[in-house]
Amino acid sequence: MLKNKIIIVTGGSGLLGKAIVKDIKLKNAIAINAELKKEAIADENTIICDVTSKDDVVNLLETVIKKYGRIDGIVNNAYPYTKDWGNKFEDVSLESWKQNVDMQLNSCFWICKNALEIMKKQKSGSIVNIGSVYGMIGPDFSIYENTGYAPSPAAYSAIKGGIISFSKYLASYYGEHGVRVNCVSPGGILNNQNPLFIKQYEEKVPLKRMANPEDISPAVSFLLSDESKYITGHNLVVDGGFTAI
């Protein structure tokens, strides 16, 4: 049920974006990858955008629309951040902690102002927001301890539990023009981490394994597709039980 729409996904050549272009091509959508990295481009489908950019994101926009008509889904996966991203708590600085939620939270927001706008004259149209357990609970901090690795970032938790919660509102807020907004929350992903960590991690899973990345996209594109058309203010969690115990 995902023929021939129109996607729109941020970072679409990281870990995550990379499977959930490939589902939603598998089940014959259009994927529009709009990445940052000029090396990434991959086809005539790939724009080059910087998702911190209001003019980068506007043009996004416009030149989908110019080419053809109209924007079925957005999927917002893009996570950019700062070099010092993965500080400990007692040592992020305001400006830092301020930057980041401008990279992310605030990206987010705009991207969504201006697609919903479009979404809303279509009286149609899907949006999901890639959130994360962490958006939902705390860190379980000794998942970390003796892998040298620094634990989640504590800008990360606010980020994306700000971002499942704004998902809510503007399925609140754009829901009567038929325009659905709905989150995806991943548990840990697999990605050559220390054998350590991956250890410790699956430990607290009650599936016993990290997340692929071909576990989480199917979730996206179910809710870009009309058979989710009766959802929207959702978040999907996609974590193998993390947050069930």
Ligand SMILES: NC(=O)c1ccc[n+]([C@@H]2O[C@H](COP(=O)([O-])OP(=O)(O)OC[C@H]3O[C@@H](n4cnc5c(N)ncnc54)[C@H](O)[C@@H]3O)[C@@H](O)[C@H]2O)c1
Second form
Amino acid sequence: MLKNKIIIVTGGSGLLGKAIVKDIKLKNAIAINAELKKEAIADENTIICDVTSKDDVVNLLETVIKKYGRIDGIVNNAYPYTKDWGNKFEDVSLESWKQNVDMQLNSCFWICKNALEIMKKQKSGSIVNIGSVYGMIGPDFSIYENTGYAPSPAAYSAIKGGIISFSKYLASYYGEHGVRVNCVSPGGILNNQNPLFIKQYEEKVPLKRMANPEDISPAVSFLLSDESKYITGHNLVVDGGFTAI
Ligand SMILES: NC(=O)c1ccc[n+]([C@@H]2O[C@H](COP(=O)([O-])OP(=O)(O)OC[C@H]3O[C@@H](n4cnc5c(N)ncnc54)[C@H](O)[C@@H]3O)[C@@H](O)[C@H]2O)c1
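Return the structure block for the form predicted together with this ligand; the form predicted alone was the one displayed.
Then the entire complex follows, led off by the chain already shown.
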């Protein structure tokens, strides 16, 4: 059951975030979209928040507590990155690597740390961190060949692998307080990619298609809901079988 739960979704105006927010609302819970972009304000439940800002995150949690009195769930879904994200490995500077780890992994640490203390006091709560198949396996670079697309960056693998392991640590650390931490790791999501990329991706995946955002969002809702009350430290892979072979 997700009904009446208060759930924060970071980056809730993006490709996957929109579907997550929609699914949560469909299940009669309250979704609070924590978004960077001012133009992305979808409704009164959007809070402008830069997840890479220490103060914004503290303010976000305080605002939600002030309005609703509790936080039942958080989905760490936002996807901040530097301008040179996608540079080929040989051209990645140490500075850029550090910045992306800071923006994507350290921001997840900060949100989790602050939210978990609130949830510990409540003796309940569920965090879902969005991982990726690339946090589990190396990219198949042949999928990107002749497509004009930059292959997935090395930092992405390090960050998502880190998020998956970090979630397991938190599951173990906070389990005794009735708080759960899980990951959902999607495979590639369809987003107007060029036909060659789609073809090369589809050939590789057992279910022979890329994901739609709506393939992923119910898995997130499940881990937020009481239906998964005995599941923590899990990485729910929603990838059409991409990592099964
Ligand atoms: N798209 C895919 O194929 C895919 C596959 C696997 C995993 N993922 C993961 O899913 C998540 C969402 O990805 P997406 O494809 O929907 O990306 P997206 O770029 O469409 O959406 C990301 C959202 O995050 C917001 N955002 C960026 N920086 C922010 C910040 N500093 N603070 C708050 N919000 C910020 C953006 O404004 C945007 O609305 C990411 O964690 C990504 O790694 C995506």
